[in-house]
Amino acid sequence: MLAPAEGGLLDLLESSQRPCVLLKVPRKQGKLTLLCDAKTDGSFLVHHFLSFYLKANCKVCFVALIQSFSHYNIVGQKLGVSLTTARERGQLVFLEGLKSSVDVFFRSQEEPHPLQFLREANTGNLQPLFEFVREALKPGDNAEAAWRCPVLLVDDLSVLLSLGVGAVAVLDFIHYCRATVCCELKGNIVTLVHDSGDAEDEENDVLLNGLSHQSHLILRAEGLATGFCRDVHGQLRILWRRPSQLTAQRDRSLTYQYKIQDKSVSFFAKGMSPAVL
């Protein structure tokens, strides 16, 4: 059956007869959600989480390494949120990687920059980026009291590998972010990673496997094995990972197909697309 057009992903997760482990704010906090795409574009998942957390009045730090601010703002307006307004009121802290990657080369060495590793011989040093995240989400004065749980959103971590950062350094960065955002601040982390499907890409495999073991919820968007289809754009695998101490319980997974529309995404069971019924 079709999920409702508005908030389709949220309704899909809640309809699984299990409380939504991440999207209910503030019922479950301190969670890491991994978004993964293989042979398709999974950016619609990033846009969903970004718009959801802004609507939920959360404080969001968005490390955007793949697109410009205007791109996310245009998509956000279709989903009912204004990133410009959120940034002006202090709810959204936005790091525009495309622009910042150029700015870093025109700053003096003494000036700190989140992407400092781009001009250093040691490209594995992501401490300035972590310091940026910690500073963006740390509790402030009374003006910050209105925001709900802090959220770190990264789109996407695979870009760091392309820039020469090793998978171990990226995993260390996420480890420190989890310690700060999830454990200390009781917030959530959502990050996207590409699955290249290349068996020789060991760094990507190390990153993907490492994050999978740390995640509480994994959403994997995949292209159709049969190729392009006008009415079905791909399938979404949802995996809820159980806490390690609950060894008697197994991880639970479900698979749905989806169609991306202009202002929403429709989800349905395999073979249940309206086009084939």
The other form holds:
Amino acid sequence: MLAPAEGGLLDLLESSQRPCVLLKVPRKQGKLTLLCDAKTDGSFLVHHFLSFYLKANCKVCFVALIQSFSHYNIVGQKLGVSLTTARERGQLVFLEGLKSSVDVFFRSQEEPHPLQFLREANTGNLQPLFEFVREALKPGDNAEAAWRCPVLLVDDLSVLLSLGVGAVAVLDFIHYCRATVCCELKGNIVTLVHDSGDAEDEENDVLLNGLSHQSHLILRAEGLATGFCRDVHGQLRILWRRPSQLTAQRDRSLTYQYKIQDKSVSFFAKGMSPAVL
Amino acid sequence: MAAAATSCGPRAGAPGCVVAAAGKDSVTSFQRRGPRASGPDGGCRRLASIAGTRPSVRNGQLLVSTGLPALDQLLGGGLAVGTLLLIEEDKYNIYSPLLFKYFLAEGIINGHTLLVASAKEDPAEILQELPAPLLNDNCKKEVDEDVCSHKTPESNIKMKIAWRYQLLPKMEKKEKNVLRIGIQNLGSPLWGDDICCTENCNNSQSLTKFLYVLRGLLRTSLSACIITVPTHLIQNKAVIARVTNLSDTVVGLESFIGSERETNPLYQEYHGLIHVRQIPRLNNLIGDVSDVKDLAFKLRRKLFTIERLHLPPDLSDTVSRSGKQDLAEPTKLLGPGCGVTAGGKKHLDF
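Could you switch over to the form predicted together with the partner chain, since the one displayed so far is the form predicted alone?
Starting with the chain above, the whole complex follows.
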């Protein structure tokens, strides 16, 4: 199975105003990409990766815990993909957290439900969720439209802490997913975690630090240090890492500022916003 | 909102008597000006014809009014159906109950169903004290407080269509209606939680789980919810951050009562500040964020206004005036030609 060209970053840069260096990311598989947002909303990155992988013909399992299906669908249509079509074709397996939580809570389930931990008192176990992911991404027996590498997308992991799952249980879940999706199936994982900043959320910090050390690529969306700006919505720090290699070489990192528009996001170098030039 | 207007007798407090704001001038965009216009596309009209709702001009999202036109404007036209509005209470809980009541009163005027939950007051008493709607001068009549059981008034207007049907009894068609949910002081010790009592609280997860499942219910139904939370009492900042992330819209009230700003002549125009902490991104990559970040509110006799914080110009002869350090937060005021050092209180007078 071929990995798609990680042209996601190329897409991000295509509408920037200046001819930036084309970032050639090696075509690796089995990568864990960590999306992180601090003092801003990084959901635009989730929408980007979802549409990117669907367009690249990958099989996607999307654990969407924050918003409804129609929200992602409408934004996806603006970015050029139809989630409804993808779901019907079998390319997209969508777990709608908000709707399922109501089902889990109010209706008795015979079989284990992926969000079963909602019914448990504390420190829930995410094993049913992992079984769901594994079942969704396992290669089909018949040659059903050979999808490219499988992708697990989670939006987001921080909310699991609010739902009674401990940080260690979430890290275990990601560990199991990596073993299956990244190593066994040679797929990718993309997940979003909030950075609580000065809110001193210790559980969240444990989760964030643990994931940062395992990730190959970290995209961190931050608010501007100077505060709100109408033309520059924030700053994106991109960090490439090599978690498995013990190397003294410094990890490569870049910083861009961005502005989110109706159907796209434009990136530019710091201070190079078209509004100020 | 029915076009018919009942005329109540001049006696106030008559039970079961409701005045609909029928004057054209007082009708907001959430209330219809005339008989329901028949549109060509039935589907869209079905949704938009739910009383008290209108589609957003920006993205077609169905909105309901919060009861305060100024707050509606801040939120981009109104509160989206299916979302949760969290109000961070002001310190002495004087102004947040007002926003709560405006929301409920608006629901009654529009004929929405209400669900009110409060640990502090009896919900029936809350409903007794709802503010009257703003009417224009022509029909200033008292609205009876006990309006939660009001029915659509019998229309005396002759039906223009199909005169034959006029003789048949009116069939109450079960139409879709919006449910407004109001929960007051959630998280306060009155609910039995210890979130406001200690930093290492045990109940924070039940609160966050509740908010999550509530939002799931809201998304799958035609409802809108307002919750007030005493965040100034919550000692654990992480809980506040999680509660904020689990809500859609978050608005914080900061009253001047008890602070030095209460007596500061610069702020005498206002009663407090209002902070829009979070605006949701619904069906969009970006939300409707207002440019103005310094907003203040004032409770006038009839109206709760929200406006841009405006400080009067400095016309005094001397450079220093009381509260000048205050200005560093909302507006950066440049002293006349001097560099103001951070934290320094003295102003060099050249």
